[in-house]
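Here's a solo chain for you in structure tokens, the form predicted alone.
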Amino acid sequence: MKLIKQWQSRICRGLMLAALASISPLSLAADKVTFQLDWLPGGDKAPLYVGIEQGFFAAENLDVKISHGRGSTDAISKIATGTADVGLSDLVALLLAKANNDVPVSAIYSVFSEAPHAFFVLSDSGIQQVKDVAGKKIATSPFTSSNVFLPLLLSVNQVPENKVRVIKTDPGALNPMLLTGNADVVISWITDTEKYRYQAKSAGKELTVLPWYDAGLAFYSTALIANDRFLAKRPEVAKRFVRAYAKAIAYTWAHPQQSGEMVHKIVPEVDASAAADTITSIKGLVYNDASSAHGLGQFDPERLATTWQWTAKAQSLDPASFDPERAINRQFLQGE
């Protein structure tokens, strides 16, 4: 009887351990992250499709939930307030609300290292450089971040700001108005340049697009952001999180085409030739010379700074009112 009682004891035991080795990380309940997009989806925000389609995430054991936003400033709010985990915003936007209100959010990823502010014209209209758009009608959607360092461009560029006219209206009708002549000039990202240029053609007109790195404004723009409280309580899964996305990173410049599909097959609004064309174009914001010279992802505390310093004059602050460092945790970067 002993005997017996010993040998179910040792059954019981090789049951448990068998169980629990079949356990493997990826078979336990995945860790969910709620990303907050800063505006619609579109192939500048195709690495976070890719992450999920080609399963980034889930081998990270990532459950990712998107949702849209409404720019850089809709999506600090919503996770500052816990709304969502990580998301993407401006850099210049976040730190503007660090500097005035002290936000409890923090950039833990450069995404573009050079901002894709940029002016677009018609191929024909005799402009060529900034200072070109002097006496110009210049249309410009009023939530734009852009705005904000237009009268730097300007000033930059020797254009006096009462020479331009400056027209605001919404973002669709931006290009309507260009290719109309009810606008000279009109301010976008270069996250636009495909859809403007199909719009172009489709009137059987040429655009040209004259990017405001190239004019004296180089700096910071788009940045994974995260909220404070989720990088505290729950670090491994920010660091997962930011590993994950860099490789989707490396997967979507390196097959636009496959990574256009991802995007369409998540969201089929999106057309995935589109979507392919603008990952195509914008490969500057991400791979230039300041990403070759720090790294992908990564602050330069000088870069940085700069990006600050471009910041509070074009808002009339004090550029010692604030430390940007304060804006930036760099704990979650790869090799940190």
Partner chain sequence: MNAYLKMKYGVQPLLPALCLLTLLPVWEVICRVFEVPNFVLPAPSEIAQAFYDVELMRWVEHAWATLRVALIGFALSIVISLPLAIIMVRSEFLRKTLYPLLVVVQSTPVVAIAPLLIVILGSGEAPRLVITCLITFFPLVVAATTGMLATPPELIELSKSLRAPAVKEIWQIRLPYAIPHIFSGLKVAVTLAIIGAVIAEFVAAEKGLGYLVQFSTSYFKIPQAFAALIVLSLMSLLLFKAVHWIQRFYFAWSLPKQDK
Second form
Amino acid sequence: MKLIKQWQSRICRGLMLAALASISPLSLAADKVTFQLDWLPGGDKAPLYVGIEQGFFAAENLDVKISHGRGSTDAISKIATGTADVGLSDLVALLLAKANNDVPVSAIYSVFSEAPHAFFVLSDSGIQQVKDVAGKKIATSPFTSSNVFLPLLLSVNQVPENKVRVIKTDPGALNPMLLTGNADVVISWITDTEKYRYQAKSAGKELTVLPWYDAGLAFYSTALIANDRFLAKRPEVAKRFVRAYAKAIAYTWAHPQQSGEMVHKIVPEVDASAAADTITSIKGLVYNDASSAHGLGQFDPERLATTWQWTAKAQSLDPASFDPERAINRQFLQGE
Amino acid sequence: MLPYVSFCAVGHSYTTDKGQLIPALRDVSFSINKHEFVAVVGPSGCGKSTLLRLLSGLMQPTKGQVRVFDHPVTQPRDDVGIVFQKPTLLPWLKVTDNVLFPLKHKFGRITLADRVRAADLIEMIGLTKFAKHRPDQLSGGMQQRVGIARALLLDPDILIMDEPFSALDALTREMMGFELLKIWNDAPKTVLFITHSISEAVLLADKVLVMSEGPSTLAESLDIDLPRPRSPQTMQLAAFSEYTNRIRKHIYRQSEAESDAPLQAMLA
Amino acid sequence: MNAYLKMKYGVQPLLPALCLLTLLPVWEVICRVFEVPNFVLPAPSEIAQAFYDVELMRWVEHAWATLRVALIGFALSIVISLPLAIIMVRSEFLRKTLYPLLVVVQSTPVVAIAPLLIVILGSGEAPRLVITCLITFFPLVVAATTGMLATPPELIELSKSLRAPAVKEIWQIRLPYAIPHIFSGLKVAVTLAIIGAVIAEFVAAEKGLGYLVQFSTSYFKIPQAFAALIVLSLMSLLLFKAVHWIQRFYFAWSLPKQDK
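Since we've got the form predicted alone here, give me the form predicted together with the partner chain too.
The next block holds the full complex; its first chain is the one shown before.
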């Protein structure tokens, strides 16, 4: 089955190359790129799989190998050490890593221009906006970057920090805690909405999601990041990669159903329709006011500065101690 | 006649982990003639095992000299066979391979002649039927017989036996003693036989060395002039009880001078 | 056939299975009657369904990935720990220097250093093997060292009195004497090897049962996670038994009497 898949993609790539060879003189050996996910595969990572299945990477003569990750910091360190060339990470995590250690990694393309952090509550809980969490028990996982912004969010929404009780637990236990009433609110990412809803439905409950971007937090989150040495040595490859990835993003949100199936095709554990639902539900992270104003993939200096200021404030760092522009490399965006 | 084995003013001390010197033997002198059967008796911890290790060349004395055929012992000798208190056979080897083990271990090669010799030894100890058995299928007495056969494999001139029958029941123990004498009679060896039992010592030996307690010295050397071959009847001879009483008295005296506890152990 | 033989060859291996079989309906009924949500405790039928829903080839692929890492890591750890044990038996000085170090290595939680290992060794198979190795080698070293040191001193004296080379003392006396200990160590280590492989997969992997467990929980597919766990424990059980069979086949003498 795997073999057939390999053959399929090989034949597909071969045809693609043959077609392209007639147009432009291309070297036959495809450039190998190792891609580092910041977490496990899923609908939110669909563009990568779409890029492979739809041949966007092959068309740019790229051979992409995918490596799964266990969080943004994990992805950043693997890319910093050169284990992978390109990958995904939360821009906030990258800013902090750059500010603290000056890791040789840069963000080259903004994927989510809104933060995915959100409160998940039961629909019948009476919690209708972020403000309402005062006096409630909030569960979160120990290492999520959301924790960094929680105090900020609370202060922006005038909820005294001592009015909420925060408990930390394994990510897999969050939703069960919410459903069993052990927590009133859980912090998770909008990218997980479908998984949470699906499980809630099986328990006969209804979930409401309160995104933090609706409550005053406006900043960049997931971005394409790359190893600086890779960017310096193989700039053409990086440029082609970004171009293919941008095409894949456009395709993904234009065809959520097919995209979900493509993820499932490469990672059979991922349910095709769940992936499709996720793609639909997170459209707002990609297509929003910010990206329509500045362009898809772009890092607007002002919004970037705000992102850093929020981050620095949340981490009690001096915002002037680091220039967020140092984490960004705009050379590889199209149209510039 | 030149003595075959001689201990000349031998003393030995162990060094503990903390650097303390623990004396184990003090000023021991005796000699053994060729093919003499010598038994050593004495309370526990009187340095009997040290004697064994010095003679086999496993240890060098800190004082004095151990000589075999007028040459000082400076390293383990090929012509010494050792039988231990416990049979300590190799549990993964069959009886034949256990008997052959010293050869295999020393030279790594076993010839047909070696196998024949092993078969003869096994026949001698009466275990031919058990040659293909593993040690855990044998009784304690049988295991110890295999141990004796193993010690005899390289046809040593000197056989050292460290309380070889002490783990056996009284009946088996007596039978094993007579069997040993028979083997010794058929193929004479110089034997140093260490034991707890006074009657066993008198019954088997030509000479009994009585050791005293720590720091151990040789208390008495007693020639046993009983007729051979020895048999259960030997024990009924008046001379037999005289010898045993003499040794016992000797140890009594010794114990009175020191403490009573070892005496209890001796009589038990 | 007497009762003992029946116990030995017939009924005994079935007892745990029988126990489980009677437990399953109870489990099922409890889940249904009390409407236990499947994210708290999935019913056996749900687990079975989840198992069935994943293609057999996928199971084979995941199980093989884990088994491969566990077995190679386990083999590596044998290759490392036996010479180490021999060195420590030969030299009291090294024993006193190395042992505390090994204890320190052993008491370092592998889970904590696993991410570092991945960063240092890359995301391939190497860090997974190292993690498995780290978690399995200690019981092996301890078992082999203890076993070799437990060799009766008389046999060592026998070897010395024969003036045999040290290699032979180790090879023909100490190592065989340590076999019962070494096999106890192997039995512990082989189950730890699976745990090691799973820990490694939790940190970085694209395949394997540990990865599937993590994947399933992160997608809230708890019955599927349970199914993967069951496959994992079956695998440990099988490996444990395999070690036992190897011992019984090649080293029958080293088993206690009632086990032969």
